[in-house]
Amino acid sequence: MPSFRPPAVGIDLGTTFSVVAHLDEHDRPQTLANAEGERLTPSAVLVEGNETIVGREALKALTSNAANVALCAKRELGASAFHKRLDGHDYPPEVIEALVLNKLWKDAKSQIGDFNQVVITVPAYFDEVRRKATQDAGYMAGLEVLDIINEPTAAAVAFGVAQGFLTRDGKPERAINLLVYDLGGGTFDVTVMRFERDQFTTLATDGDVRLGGYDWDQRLVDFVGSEFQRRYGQDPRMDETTASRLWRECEEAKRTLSFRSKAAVAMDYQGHHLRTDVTREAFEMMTSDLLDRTRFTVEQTLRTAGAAWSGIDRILLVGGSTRMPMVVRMLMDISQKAPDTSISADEAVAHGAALRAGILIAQGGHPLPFSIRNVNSHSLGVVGTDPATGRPRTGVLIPRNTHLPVTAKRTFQTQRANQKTILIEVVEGESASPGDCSLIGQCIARNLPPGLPAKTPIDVHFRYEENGRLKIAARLADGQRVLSHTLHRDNMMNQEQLDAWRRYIAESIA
């Protein structure tokens, strides 16, 4: 009998749209359409009474029931609750993400059969807290998350397959350096990678988790809203349903401006009507600072990677927002190279995630012939006390852009004699001041042996995995005793809460 081959499935869980892909019988990535026949599923959730709707119909409800529609929950991962209540209830952002994942999973199962193992993508610049929240979303959706992979890395892998480099006998004749410019609906990443023989290696990555096409949309919303207010003394942005309708009109106008030199936005509010014409030139002027932010990040990442434009072979465009002509023009201006558009800006990330799943599942006992080596996007450390000043200071264990996986150790000292516990505050960021870094959580090492003198050495060990998840251990420096500890994260749910939401989600989407 032939052996069972579990599907290799990857999910691009996007801020505005999500995509699912799987590997076919020839290990080629293929996008799966949703139940509505669309390859892109809006990452929108409508909660109304006992009914939960995800996708296109939820997005359409913005025009009539915007108060109960959740958009862009990905931007709020790490917060305890989404910024607004849905049908009178608070939802953590990862629960909204889980509802999207559950819809994608069920639609995919109807085409390729039962499965629950997936690889999910995240922005390269996501911190550890957001990565943990994404894994939790997968669990609550009913999935087993095999791995979390960075979106630019996934796109680069998809490019390698599309170019024929990653077939079982296809090898590039020399090392290829790629710069991946990933501007999605809600986040921005830039990553410099090297592909050599059978390995993808990330050289440097940077980005902004609150910069994406949504911000370009919002500039149009504010422009039209201000024009309406100037003309009629009424601000359509003050009414949630009207503001949502205006946003959809402006998003459509933005797409039009990628192909035409002029677009119109129509707005009706309080008995007044306004048609506002917007030229591409005006749109580019009102958003030039947003584009400049991406340009600065690109140039900074190149320097961090120790690369020059002359050494970059391809510039890959990922994310639907890269279709704006201003993006291509800016990249050509600073690199003197035409960006590569050979892969789908919308689907490449999901394809790369499916290929990563293929590596992990090793279908048919024949693993795909390449490996991936990533870096961390933020420095990891703990809060210590500067002996010279007595002030809190960040003790970095793993600097940013370190190749993963990695282990690191740093030795600290107890503050007083006969100390019973140690509070280890884990932070992520580049500042020497802990207050300017992000607090991941607190790790409490308990049951220190009695009678320890002050300044007893304590080793703190970090293990940072390929998927950007962190494991922590603390032990006495003599190595003879491992201290019990638990990492407590702000705004993260415990197992009981996760299980309760998992049951709720299983019953919410028929």
Ligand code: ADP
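For the two forms, the rigid core is made up of the largest set of C-alpha atoms that agree within 1.5 Å on superposition. A quick note: this is a predicted structure, and the numbers were derived from the prediction, not measured. Residue numbers count along the first chain shown, from 1. Compared with the form predicted in complex with the ligand:
- Annotation: Cα of R391 displaced by at least 2 Å between these two forms, core superposition.
- In a rigid-core overlay of the protein, S64 has its C-alpha displaced by under 2 Å between these two forms.
- Fitting the two forms on the rigid core leaves the C-alpha of K455 displaced by at least 2 angstroms between these two forms.
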Given for the second form:
Amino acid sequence: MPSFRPPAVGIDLGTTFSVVAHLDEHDRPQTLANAEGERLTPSAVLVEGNETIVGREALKALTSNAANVALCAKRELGASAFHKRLDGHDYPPEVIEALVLNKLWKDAKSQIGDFNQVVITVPAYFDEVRRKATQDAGYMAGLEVLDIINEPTAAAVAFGVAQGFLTRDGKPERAINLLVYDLGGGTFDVTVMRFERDQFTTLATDGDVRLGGYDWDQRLVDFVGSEFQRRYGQDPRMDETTASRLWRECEEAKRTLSFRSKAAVAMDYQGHHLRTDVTREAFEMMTSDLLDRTRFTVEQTLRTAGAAWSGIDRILLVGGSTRMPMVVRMLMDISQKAPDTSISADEAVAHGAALRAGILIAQGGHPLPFSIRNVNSHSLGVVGTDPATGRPRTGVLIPRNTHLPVTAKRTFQTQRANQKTILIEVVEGESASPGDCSLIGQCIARNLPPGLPAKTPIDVHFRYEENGRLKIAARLADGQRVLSHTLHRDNMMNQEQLDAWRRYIAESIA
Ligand code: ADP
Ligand code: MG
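Now the other one: the form predicted in complex with the ligand, given that the block above is the form predicted on its own.
So here's everything in the complex, that chain up top.
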């Protein structure tokens, strides 16, 4: 009897566009179109009364009802609520992400049948809090999140498969070093990877969770907006719906400028009409500092990886914004190499996620013949006191770019006799000052046995899983007694809240 295997599905949950892929009967990744027939679904959500609309129609509503449309919620993961209310209600950003996932899931089911297990991708540069928020979004959408994987890793895996390197007899003869440059709508990531025999190893990763095509759009918006204001004394950026219309016009013009040397933006506001011509040259000038920021990060990541351009075999371009000629030109300039164009900048990430789902689902069956090794993109630390100044200071436990999984142990001491609990503040970031790091949460270890003297040592183990999620364990240093603990996270929902949203989404979206 043939054994039933659930479909292997991967979701690239993007800041501006999301993509779903699955493995076909030959284990080849294929993109699934949404109900509207598009391979890319805008990650836009419209809330209007009892109706929640995701995708193209939500984006279209920007021109009539911008106030109730949520865009780029991914950029706000980790905050307690999205920056604006939608139809009078506050939504945590991960709930908006859950609504996007729910639509993608529903549309995929109508094509490949019922399933609920998926792999979701995250920017390599996402911190632990944003990784958890992404998993929570999957849960609230009604899904079972098998794993989250890094977007550049997913793209590299898709590349390896497309090149035929991953068939049992197609192994490359020597190690191949890849640089993945991912410039999407809202985030930027650069990752150096090595592909050897059957293993993908990340050597270094860096990025910016608030830099993407959207910032290029804003430069055009400001250019046209201030021109309008100069001419007519009215600023179209002041009214939300008009500003959204202007943004859509500018984003369109930006795309045109990738293929033509000039584009026009037309704008009507308060009875005035303005048509502004923009040349590619002018556009490149007004955004050159944004491009410079990505160049700087690329060079820095290369150094961190201990690599030189001569040792990089392929440059993979991922993300819609890499279609801008200035990106390719800059990379050719600094590397003296032509970027690889064999993978789809839009779909490679989702394809890699589907391949990862395939590995997880097939384990015990026929696993796909490769493995993946990652690094942490931020240093893990605990907050202590600087003995010299008495000020709070970050004590690094696991430096960034360490191979995962990894465990670090730190021994703390009780301060008083008979102390019942200890509190440890856990942060991620590169600054010695905890205030400049991102707070993961407060770990409180309880049930310390009564009668302990002051200065009793307590061992705390911090473990990053392969996907960058954190696990903590605490025990008495000598007696091996395990202490129960809880990690209090700011801005994060508890299980009851997650379940309530999960029910709400299941019921409200038919
Ligand atoms: P994300 O993964 O962050 O959602 P994508 O990889 O889907 O992003 O890329 C979306 C971004 O790519 C948007 O900012 C979009 O404007 C930009 N983009 C898409 N096509 C082009 C193009 N032809 N020229 C310039 N930018 C483009
Ligand atoms: Mg992306």
